[in-house]
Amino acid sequence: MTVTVRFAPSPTGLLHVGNARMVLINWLYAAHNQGKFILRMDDTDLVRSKPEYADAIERDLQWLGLKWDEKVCQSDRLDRYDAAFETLQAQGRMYACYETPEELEFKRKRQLARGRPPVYDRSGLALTDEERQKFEDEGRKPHWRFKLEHEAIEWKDLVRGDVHFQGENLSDPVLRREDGSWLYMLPSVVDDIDLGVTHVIRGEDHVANTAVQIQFFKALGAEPSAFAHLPLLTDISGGGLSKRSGSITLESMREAGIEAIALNNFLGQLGSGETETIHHTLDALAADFDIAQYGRGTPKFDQHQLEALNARVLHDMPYELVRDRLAAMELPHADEAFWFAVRGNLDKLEDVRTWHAVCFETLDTPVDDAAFIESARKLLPDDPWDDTTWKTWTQAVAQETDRKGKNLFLPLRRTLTGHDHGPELKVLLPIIGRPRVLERLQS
């Protein structure tokens, strides 16, 4: 059996970090098991689904490095849903209902007021032909519900363990609206059957849906997929994330300079109990992946933790993984030596421009003590320079000026780099080179 998973976004908005965590875990599960990853656009909502959102979803996944093996759109598969509907209808599992939204809400409130669960009372199932015709004559169009079997529904969840439902405690779900359009429930199962999806990994808000969908699988003559339901990601205060609330999107992450691999590390480890091991490639992250490590606790998205991890990723990033990006930034002198010299002082990759300018461009740096700087200039060693030059020079300056510590090092650093802090000057000095150092000391 080839492990096959799917990520099924609705192109009705931009992906946020909660969506990213779910797609990442699906992708990692497939990669760890040498399986297949399917991107399925749930675009049956013709009013809210937009091509620009579908494009943005693909762009976000490409940025994360999550390549898909197959892509399908539900809008291209409407005939398959019609066929499944007819199959269920022939089995007597579909029935027409004519209640308005207001009537259904009234029923729900009345049941709650009586201390009963708001389970649909199957009034539509009890309608006579005359009653149906009366509703039709009034201009009402039916919505269609699936008749659940009142039996035990059980599965072993890869995250939650043994899960049990009783069919009589669940409402018969609406599968088709009055206008003939589809809700999520049936098309999702039809796709999972047709595409050979072996594992459905999604949020715990779908647990009750799974109990219902297991009966769909069986009614359509298919074996249910394996299921894993993960706790939903919240913001740091415990609030929910959604497209509509303006939660942090992947687009905003990218624009803020967050490394894709840093976000992958961060989201992949949330809720898993793992320490913050940094993996510089998705393959390495997949090799260590184990869905059994995810617990039932609610993971929280902390922007400050992500930013700290982003810096750690850059501080440890091999040159071969960033070489092409540095070239694309048009930094002509950003070779391996330069990268290793400055990477430990980067919070975002864009910060590398600052240190490239420090090393290779003309700077107007401050001079706090002209007499001290002139003394240091006279003691500047001749070429060639290496990582011992800084120590040799500052020891000579210290002996000449009787300075030490901050009073010795800070004026030199500020004059040479324009900054109070930065990469070790024993490494940076040979990269800047004697001509530029001399120019800054003289100015």
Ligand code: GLU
Contents of the next structure:
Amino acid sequence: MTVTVRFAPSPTGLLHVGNARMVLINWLYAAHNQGKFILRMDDTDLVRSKPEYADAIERDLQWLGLKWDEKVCQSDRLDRYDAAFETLQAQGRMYACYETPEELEFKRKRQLARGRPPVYDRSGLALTDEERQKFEDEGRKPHWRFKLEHEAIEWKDLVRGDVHFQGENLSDPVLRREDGSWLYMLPSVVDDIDLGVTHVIRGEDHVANTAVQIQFFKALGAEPSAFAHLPLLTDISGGGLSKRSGSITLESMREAGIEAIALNNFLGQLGSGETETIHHTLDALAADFDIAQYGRGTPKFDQHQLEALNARVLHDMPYELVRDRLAAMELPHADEAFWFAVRGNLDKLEDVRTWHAVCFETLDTPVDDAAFIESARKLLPDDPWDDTTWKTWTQAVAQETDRKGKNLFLPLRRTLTGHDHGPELKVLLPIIGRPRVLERLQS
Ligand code: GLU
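Let's see the other form, the form predicted in complex with this ligand, since the form predicted alone is already up.
Let us now look at the entire complex, which starts with that chain.
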């Protein structure tokens, strides 16, 4: 059995970090098990689905590095849903209902007022042929409900453990609208069966759907897949994330200079108890992945934590993983020695430009104490330079000027780099090189 999972976004908006967490966990689950990862566009809602959102979703997944083995669009598979509908109809599981949304809402309120659960009363099922005809004559079109078996529905959830529902506590779900269009419920199961999905990993907002969908699997003659329902990511105050709150979209993360692999580490760790280990590749993340690590507590998205992790990821990022990107940033001197010298001072990769300028460009740096800098200039060692040069030089300057500590080092740092903080000067000095150092000391 090949482990097969899918991520099934509706292309009705941009992906946010909560969606990214779900797709990542699916992808890691497949990768860990040498399985298959399917991207499924749930685009049956023709009004709200937009090709530009589908494109944006693909772009986001590519940015995260999450390649899919297969892509399907529900809009290409409508005949499969029609066929499933006919199968269910032939079994007497589908029934026509004519209530308007207002009538349904009225029933719901009345049930609640009487202290009863708002379960659909199956009046559609009780209609006689004459009653149905009367509705049709009035110009009403039916929507279609699936008749649930009133029995126990149980599964062993990979995250929640044993889950139990009673069919009689659930409303018969509407599968098809008056205009013949599909609600999410049935097409999803038809796809999961046709595509051989073995594990459905999704948010816990789908737990009750799963109870219903298990009955579809059975009615369609298929074994239900395994299920894992993860708690949904919330914002820092515990509120729900929404596609409308722009700052949490993947697009905005990318624009803010968050590394894809940092986000992957962060989202993979959230809710798993793990906070220390950083993996520099998805393969390494996948190797360590275990869905059993995820608990039922609600994970919170904290941008500051993500930014801190982003910096940690950069601080020990191997050169070979960043080389092409440095080249694309048109930083001609950004070689391995330079990268090792400066990576520990980066919060965002963009910051590397600052240090590239410090090391290789003509800079106008401040000279706060001209006399001191002049004495230092006179003692500057001759080439060749290496990582002992800084020590040799500053010891000589200390002796000559009687300065030590901050008084000695800070003015030198400011004149050599233009910054109060930065990479170790012992490493930076040979990279900046004698001619440029001299130029800055003389300015
Ligand atoms: N399109 C559905 C959603 O966005 C998919 C749910 C599922 O994974 O089955 O919630």
